[in-house]
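Only one chain is included here, represented as structure tokens and corresponding to the form predicted alone.
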Amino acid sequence: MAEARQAELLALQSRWPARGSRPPRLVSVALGEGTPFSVYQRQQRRWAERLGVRFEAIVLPEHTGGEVLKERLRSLDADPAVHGVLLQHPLPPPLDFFDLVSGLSPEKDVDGVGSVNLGRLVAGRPLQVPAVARAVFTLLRHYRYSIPGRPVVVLGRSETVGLPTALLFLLRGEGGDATVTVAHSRTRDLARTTRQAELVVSCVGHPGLLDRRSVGPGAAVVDVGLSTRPDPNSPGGMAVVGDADAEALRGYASALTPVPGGIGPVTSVELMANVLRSWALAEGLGAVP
């Protein structure tokens, strides 16, 4: 799935008018080494070379200041050949990440949860959206799943997946007009509101949250949850998993992504499509779809 659309955004840039001078470039930063974002960081320049994007990892000291850190952002934001910029994400308080992003040009905001690019998508005309809410429609067309008109239920609402996510299907079009429910960690009796879903997309990190008392037969759930539990038969002692319980779900889902392996790849290559766009507005060069 992943190597579809890259094969996609590829063929796209063959059609374009040769680069000049400044090539896409992303600038991801983050505070201190050997932090999960630092593994992040590895799977973005991976992803970055295969589709001809220069990247470029700055790390910060972990104690760096609030204004200092902005000083850095509005200096990465003017910088003519940067064409994204990532900040490592949850920080540590009182850094406000919201507050640090929303000072990026919306172009650059290629996590796409500033003020600005949330304020587009509520109002029908998304610009930089997150990579992760991109990622599931992205599957959901390669598959050709129809959405209009469809119950579905997004569990998590925070602002970089469920809430965006929510808000996609939510939209006019091909791609959305579907009903939806946000449910969260405050619903009421949540295993009877996802079990009223021809779809479910979990964004949670609670394992076993999904399993046949909570999705209806027939249902297809996209799982964009990610965990770890122990298991000796897996490298360091960890396994990865999703919010769903896969082996109660198979043969009575219509549909289940895996994890890992199935949202991660595709949420990597929809980051990259997010800089080719800024990169394109910036040459002239029309939309990335």
Ligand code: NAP
Given for the second form:
Amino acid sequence: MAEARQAELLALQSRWPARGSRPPRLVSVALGEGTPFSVYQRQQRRWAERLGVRFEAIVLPEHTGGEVLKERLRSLDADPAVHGVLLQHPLPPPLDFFDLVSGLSPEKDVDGVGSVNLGRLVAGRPLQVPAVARAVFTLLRHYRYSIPGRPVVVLGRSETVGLPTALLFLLRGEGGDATVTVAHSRTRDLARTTRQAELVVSCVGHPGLLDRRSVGPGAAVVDVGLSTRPDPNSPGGMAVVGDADAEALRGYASALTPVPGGIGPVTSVELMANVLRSWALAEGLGAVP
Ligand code: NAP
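We have the form predicted alone; now please give the form predicted together with this ligand.
Below, the chain from earlier opens the complete complex, with every other chain and molecule after it.
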């Protein structure tokens, strides 16, 4: 599935004129060497190479202060050769992730989480949207899953995952127009809420949250959640799992995205699509779908 989206983006690039002196470039900023962020940066580099995006990883000292970090982000933002800036998070307090990314130009905020991008999404005029939220729609489009009018439950309301996903479902037009319920940790009788949906999109990070009690028969499930649990048969003794109990839902749900291998790789491609969108705007090449 990720391959199909990758092919679509590569085909789009092949129709654009030669890249000139400023190819698409993504810079990923992390605090601290040897943290899980190093793993993310390695993955980002791999996907960037596949999608024709130059990638640079910057690792700043773990205890970098807010002003120094802000200044570094400001200079990356001002550099016309940089088309996307990622700030790996969570950040140690008192650093404020939202405040820092909101200082980026909306095009270069390729995580789509700054105040302008969130505001544009709320106003129904999205520019950069979190890649994971876009990935949900890329996947549904790929399988020609019709959304308008559907009762959809999004589980999770974080500003970076659940909330933008719910807002995309609400957008007017073919890709949206769903009837959306957002559930979270304070939702009363969660199972009753989720059972009413024809489509459940789970963005929580609790293994086993979705089973036959919480999913209606024949409903479809997009599993965005990612957690690890001990598993002697997996490399490193840990297995990556989603929110759904895949065994329980087999032959019961009409569709279920796997974890790993479902939304994750599509999210990586969508992140690069955000960089290409920023680059195409800077080069006056038009929109990236
Ligand atoms: P988060 O900030 O911890 O948010 C989790 C959300 O789930 C919150 O809204 C929380 O409610 C809600 N929640 C917690 N327990 C719940 C329960 N028992 N029932 C219903 N809702 C509950 O996490 P996040 O950053 O949004 O990420 C969500 C999941 O997506 C994580 O597993 C993360 O690893 C995964 N993820 C996957 C990808 C990918 O590429 N596949 C990308 C990004 C994130 P409250 O708001 O009330 O606290």
